[in-house]
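Listed next as structure tokens is one chain, alone, in the form predicted on its own.
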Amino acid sequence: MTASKTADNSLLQVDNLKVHFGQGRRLFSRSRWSVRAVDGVSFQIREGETLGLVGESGCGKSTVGRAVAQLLTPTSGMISFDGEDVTGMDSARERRFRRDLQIVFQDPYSSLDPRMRIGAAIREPLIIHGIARGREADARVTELLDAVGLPVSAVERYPHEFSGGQRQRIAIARALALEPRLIVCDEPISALDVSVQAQIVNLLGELQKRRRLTFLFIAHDLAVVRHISHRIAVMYLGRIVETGDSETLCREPLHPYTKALFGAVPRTDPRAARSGDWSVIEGEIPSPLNPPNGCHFHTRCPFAREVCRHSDPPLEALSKDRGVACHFWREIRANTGADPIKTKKAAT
């Protein structure tokens, strides 16, 4: 099946993606349960850009990435790559798709085979896909190692001989081996030391410029996402609640959840910290086994009203790249710039 290309020629188009797990029965009950990890997500990524996908742990970010990479089978929805539906592909098309899309996982300690030398690990996809063999493959491995800032001597060494940051560079080199058009970066720096994170982010930015790569960059660190992303999508409990270009969304978040996320980022200015100009999300994130009716965020939102409890707000398109899923975003923005969390506390 072939999907029609979008007007802006998006490389990746995701429409109403749902990924539910389980489908079991509750103990001593006839009712069935399922984990709604992703519950109706839609977005697109244009060729050559980076979309940052952010949210709290457990919101479904990584599940989206794995579904896009076809490592998980979606419950429903459509994923199209370069205008072609990639769900339910035949083996020949799936093989081509694997070359076009690669994934860099969160943990560089477990994503590499500890018994395989680095050269063999990078060479393997070249051989499997029939791209290069022998000296040609060796030359390609050397080129890839150089591209990620590692010496050629790394080919004869094993993963345990490298640091976390070096292992992630190796994982990136392996992902680049097939010259993909899209790379899903699933929290690629969260397992690394802070001092190394900036190096990996800068490396990804340089590779994108040189090779015109497209990234789906999944992370929970908003400062990193703002630095590397052209656009940002904010997820909460399986749904996208706000989208926008990086600078606009960070400068003027519209959804209460997005405002709270950015307000919780530590400030380097001690005067700002003393002023109490922080937004704190109260309460616990609900379980995806039993998500709230209506707006999923209403149980923690200071602006929640009765309509929020039974009516799920759609992602309203405000412009080409700007969207927000909130019944009262206009009222929140017009609230003289006051922080909604602080406003609630003052009222009580």
Given for the second form:
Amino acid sequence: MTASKTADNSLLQVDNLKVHFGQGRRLFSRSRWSVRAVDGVSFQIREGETLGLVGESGCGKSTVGRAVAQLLTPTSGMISFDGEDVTGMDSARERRFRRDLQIVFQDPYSSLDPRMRIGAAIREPLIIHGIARGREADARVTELLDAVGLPVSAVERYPHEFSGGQRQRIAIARALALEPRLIVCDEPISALDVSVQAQIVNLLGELQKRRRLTFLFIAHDLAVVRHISHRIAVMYLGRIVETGDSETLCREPLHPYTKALFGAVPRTDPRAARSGDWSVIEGEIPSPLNPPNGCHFHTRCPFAREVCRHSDPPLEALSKDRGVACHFWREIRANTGADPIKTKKAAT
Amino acid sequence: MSVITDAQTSPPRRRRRRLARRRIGVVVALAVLLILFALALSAPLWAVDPAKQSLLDAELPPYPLNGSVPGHPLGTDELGRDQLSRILFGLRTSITISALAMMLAMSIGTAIGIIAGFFRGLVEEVLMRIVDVQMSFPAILLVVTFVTAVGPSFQSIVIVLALSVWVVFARVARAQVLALRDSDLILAMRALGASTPRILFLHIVPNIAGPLIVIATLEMATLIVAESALGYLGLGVPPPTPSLGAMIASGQFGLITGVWWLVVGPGLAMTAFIMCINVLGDRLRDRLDPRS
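Show the other one: the form predicted together with the partner chain, since we just had the form predicted on its own.
Next comes the full complex, this chain leading.
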């Protein structure tokens, strides 16, 4: 499929994206090594919606975000933005692209220049792209600070004078300065206090409504993603294992990994927590240096059979938005009563 | 009860006292440096010509001693030249040469370190191997060899001294850039569309400047010693320009005959200067951390 503007007005289309790191020889080993951080990922985001990208740490979700933001060059695959292929752009087009797509990082302590006042930091994108200078830029900075709920007095202060949540607001204001259409939120709340997380999530939701923003929201916390996303894609070890609109996916997860992820969300209801009706998967995520053959999840999957060791299940499209990459999802859905994850836990 | 309160209040109080003591040290160091600077810089305006010989006044002792002369408060050397004036002019040469060499080394070293750290790859390999090779030689040997080859002159000494210390700046700059280049800050700037020069000059240079300035002050002290060592070995600025090292070298035999002030004068001046620079360098290191 070529990157034409698809019928369902998708703003971002990612096709079979692969990012492999460190292909090369090391001094003392003959073998070539590479980390397959992202190994064939496809998804699309429609204008004005939020796609939540979920997965354990090390599954490659941040790498997807960085590849989308053109901060690293994909090994192969296509990324098109608004119907235009954005891999390998010349610098003039890249400049234009930068205005449309911004990124907010996980750690607001390291993404702001400690030696730059807040006003200068937010003004910088305006100057880089020649959008505004002088008084006009000052006015824009004030407006942006207001939009993220910070006082104008912040302009004269340095990042270290702010708390984590406030810094994340500053980072969001800086990203908003270019009036982007898509913002990649790379775990924007994972480094924050729980009480502040909700504020930032609400701020993002509000900004989306007011400015018609599109988000690629990367996180490892399903509860948060479920709250903010229209659709969710679940990643495991460089691949997407399940997609769906957030309500259906949360109500009826099909892939054993997604089920397990939901099992890992702490329950707030003490009765449910005591009933033992929760499941966890055992073991560690395998190293992407040496991913397992076949289905990447088979080493930890309670339903794994022989075929899973050899054959890699494709992402099977169930409907327009729903997809699952598992050989046995139908069977697993059919006998949910005999869910081995749950029964195993309940027995102990 | 009083014991408890004592135990509770004493740590902060002790800390405050220690801080106060350190602050006094910094103030004294700054004052001494300023006085030495002022005297050395203004010397040509009021001091006696340091090259003016008078064999009748040779080896006069410094002021409070018997036989001292008001015109020569720090005494005279074996050729009857005024010690005070020679020390001040020597200090002048030392400071000028070291400061110029330091600035040259800082520019070369920082530029090379930033290039190596930022662009990585083959460039980095080549540049850092050059640094390693140079680091494996004793600096003074390198300097002596070069000066002997090129011949001592003001310019050649500045250049050779700069070449002997630029590696320190290159290493520190590279290490600092390495820590920064893959940080979220630089990624965020790239995402904002900032050009490489903009990232380098507006974000990388200001963020690595602190450690480099500290290194610069400390290296300044090293360079003064190195310059004096060259003078002592007879490879310093050629006479008649006075040099502290050369003065110590020519005066050292006076220690046997009791003419100690020929060595003690320039030695004290140099020691005071270097100690003050080091105290200030330490203080600077504490202050330049933006988080404190």
